[in-house]
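What follows is one chain in structure tokens, specifically the form predicted on its own.
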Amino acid sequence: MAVTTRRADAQRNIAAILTAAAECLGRDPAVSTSEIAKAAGVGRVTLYGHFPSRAELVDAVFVQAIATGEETLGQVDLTGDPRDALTRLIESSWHLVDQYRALLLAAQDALPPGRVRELHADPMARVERLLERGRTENVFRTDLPTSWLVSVMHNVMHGAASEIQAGRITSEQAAPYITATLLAAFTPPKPE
């Protein structure tokens, strides 16, 4: 009885301090574990008795936003031509980027430089489906590997994330630059 109550209690405070650190990082990026504590309502004892160093807390709650992100994406209608469905999955994509903004920024800064490109996979995934059914179709460019061209997706969506948090553009902006970029990028360049 005594385990399972501290499984239970234990299980309860991980999923405190959980939405305490994705609220409370999702306010400050540099926001301390000893804050995320408090609004968790646990002592940093406990916390980092769960996630023993700030790198990993902000892993953990970066996991839980892209598993979120990819149940929105997934609901994203990728049919038809490819430029109106990039368009859409931009649109898409760009909302959870907005949303969990001072989030990403706390990953870049906390994470090693390849975990939050390994937690994009999936979305990244997607991206490359769709871009690969547009250069079969002709209307994404063959001449630059898909690789490339999904850096390219994620790159710009991440430095307009950067560009809205050091004030040069609007989160309302974003979207429609991201696409206007990214179709421009992506469209096969004229025959000589």
Second form
2 protein chains.
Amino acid sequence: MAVTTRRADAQRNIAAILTAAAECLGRDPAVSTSEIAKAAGVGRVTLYGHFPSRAELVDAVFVQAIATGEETLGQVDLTGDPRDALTRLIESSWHLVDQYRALLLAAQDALPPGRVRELHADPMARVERLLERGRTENVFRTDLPTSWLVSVMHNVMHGAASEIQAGRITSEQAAPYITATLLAAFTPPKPE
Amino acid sequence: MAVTTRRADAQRNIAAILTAAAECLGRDPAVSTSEIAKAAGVGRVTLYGHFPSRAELVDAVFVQAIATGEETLGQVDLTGDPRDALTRLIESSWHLVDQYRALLLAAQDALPPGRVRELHADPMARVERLLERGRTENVFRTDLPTSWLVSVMHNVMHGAASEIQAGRITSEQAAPYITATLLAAFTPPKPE
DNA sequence: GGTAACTCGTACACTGGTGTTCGACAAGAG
DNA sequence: CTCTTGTCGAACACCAGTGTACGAGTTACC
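Now show me the form predicted in complex with a further copy of the same chain; what you just gave was the form predicted on its own.
So here's everything in the complex, that chain up top.
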């Protein structure tokens, strides 16, 4: 991308479109390009001048969201007791999930299948590493595949987001609920 | 509804449309009325003669699905050790969730908000009753609201359905995975 | 201050769905 | 056997979105 040869106002517009799109898609996963353009203070034609299609715009927004999310998650201390590390990771991840919930929906039906997962590779690998470590230290269960545990974590967090949206729990309750649930779910079953 | 005065072939067509719709919506939540009509071996106009709109058709299909599901779940023995009862309930519920997964998606964006939950009231109440009993018997945890536990169960099951659809686990693995996960998640935390 | 890059609004073509209307025709009920 | 009820296909109006074309105007860059 020879962005260097882009004129200053063009770059400003691209940025404005990107942030407006993030905001709009966060409200309604099905917003039209017209509304995004309007929110960005830009003509619809200009939008299409920078992004060849709605899908590519959504993709760009999603890539950006993942990148900033990764930046946050990269700062979480994952050393020490895996249970404590998981608690910290949940705390951070949770805010991101809650924030980008609608955007994810938008991506899921605007992007080709598999693309969403592809872009999630990095954050997923981070969770997997932590779980693997906990498993070798006999703190997390090993009778279920790691990938399943990751999926459980993912679904519980998104479920919490739904509960919030429906007004059945508050934003503050979510993190402790999720943590309590997942720590229990990941604990090795009693040999009994 | 004076269905009594309906002609025999009309009743046949209604049934055909309903089953065809269930089948089509199970494949693709966004099927058009044309395709449903075609699958039912019926003209599109005939379909609209019986169901005033796509939404009402989806609603009818969903109501039917819930009803047959309830019939199955009603036969599950929920007495005895709550953990065993939950295992049995999961086994039955799981098949239903897996089967009606796509239909649920269709309902969620064709029906007014809240309608889906409204129709889920009965199955949800059944789960709640069992969980409540397990709580009074100190077999299930009481440090989280019952509604949250129900939501976790719901989300883990739907997550398993996604995993299957993505080919990451098989249909046979699902039930044991779900059971192992939820029993652990619902276990009271050690006082420690 | 000239030039290339960029933007704007309007208008258009296209797509793919929903719901309705029409008139001819078939099939069940009594 | 008749009459009501239901069915059919084709056509239509409508809507909302996507992506493109055009030509005039504006803005950054050197």
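Values in this document were obtained by computation on a predicted structure and should not be read as measured data. Numbering follows the first chain given and starts at 1.
Domain assignment check, rigid parts between these two forms, residue 131 and residue 113: Residue 131, residue 113: different rigid bodies.
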